[in-house]
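In structure tokens, one chain follows: the form predicted on its own.
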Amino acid sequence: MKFFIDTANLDQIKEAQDLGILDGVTTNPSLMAKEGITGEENIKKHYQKICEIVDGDVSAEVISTTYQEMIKEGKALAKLHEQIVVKVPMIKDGVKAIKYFSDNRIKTNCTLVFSAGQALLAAKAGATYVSPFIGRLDDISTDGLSLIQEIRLIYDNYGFATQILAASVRHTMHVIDCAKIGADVMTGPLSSIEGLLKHPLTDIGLEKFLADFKKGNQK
């Protein structure tokens, strides 16, 4: 399973990259605004900075909602860097745009997916990634992980190449559960990734090893 980090914070992206397990980055207008990145040109420059840090795909979201405007905006984003993946919302014109981008060899990430039917449409249109938001489904007392299972079954049934990118991952168990189910990618905050490092028995064991080593060298 690929590990993406869902942020626009350059320091966090660098930290994840230095860990040696980062495969890509996802962002959205809300994450950009959180870092104080506003204005079209500043946002484009920020995407380029992210691409300079990581080796993998970087999702850059269109803010248009009509077909022609999404095509125009998506083309401009794709020209920024070869690693850019155009992030398109799951709406009617978005599906049309994904088909256009797919036909023109521009990678896409279909975002704001909340049903298996939406994921099926995205795959039929040729999306590179589909992003079901599992955390937001959990927020409304719906099992987000079951959606990943449904999409996995459908994609495997028909051999769709679209990768399932589990989005809105909130914590470490989300990561583990997505890996069990067979999500191709997860994207979440740095904390959800670093949480995988932690176990109390590891801390206790290391403390004992170091204490025993210290004792042995004092003799």
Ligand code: G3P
Second form
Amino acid sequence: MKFFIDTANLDQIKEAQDLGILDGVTTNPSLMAKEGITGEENIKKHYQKICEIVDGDVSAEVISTTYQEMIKEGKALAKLHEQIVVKVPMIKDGVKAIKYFSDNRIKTNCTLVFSAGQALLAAKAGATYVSPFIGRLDDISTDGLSLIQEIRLIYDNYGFATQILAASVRHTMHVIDCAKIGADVMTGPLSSIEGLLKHPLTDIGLEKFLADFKKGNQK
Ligand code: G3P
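Having gone through the form predicted on its own, I am curious about the other one (the form predicted in complex with the ligand); can you provide its structure?
Full complex below, order starting with the chain above.
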């Protein structure tokens, strides 16, 4: 399972990269705005900075909504760095754009996916990744994890190569449940990854080992 971090915050990306378990980064226009990164040139520079920190795929989202514009914008984003994956929304022109990028060996991440049908279309178009938003489904009393299960079944039935990127992961249990179901990738905040570390018995056990060592080695 690949771990991506879902942020445009460079300090958090560095921290996850330093942990040695990071496989990539996802961003979106809201995450860029949250970091105060505005304007086309600044946004492009920020993507480059992210690519320099992380060894892996970095999703950069198009803000165009028509086929021609998405192709132009996506090509420019892909040229920024070899690690860039063009993130395209699940709309009709987006599906056409994904097919174009796939035919031209540009990696894509189909975003804003909320149904199995949308995920099937993304795979048919040749998306590298499909991003079902599990947290936002949970927010409206719909089981986000069931969607991951449905997509896993459909992709396995036909051997689609599109990777299931569980997105809108909000907490550590989402990460564990996605791993049980067999999501290929999860993207979430640093806290969802760091939560995996925690167990009180680990802390109690370590404290006792260190205390016993100290006792045994006192002169
Ligand atoms: O990767 C998609 C993600 O950024 C959406 O997360 O928490 O805004 O629903 P959230």
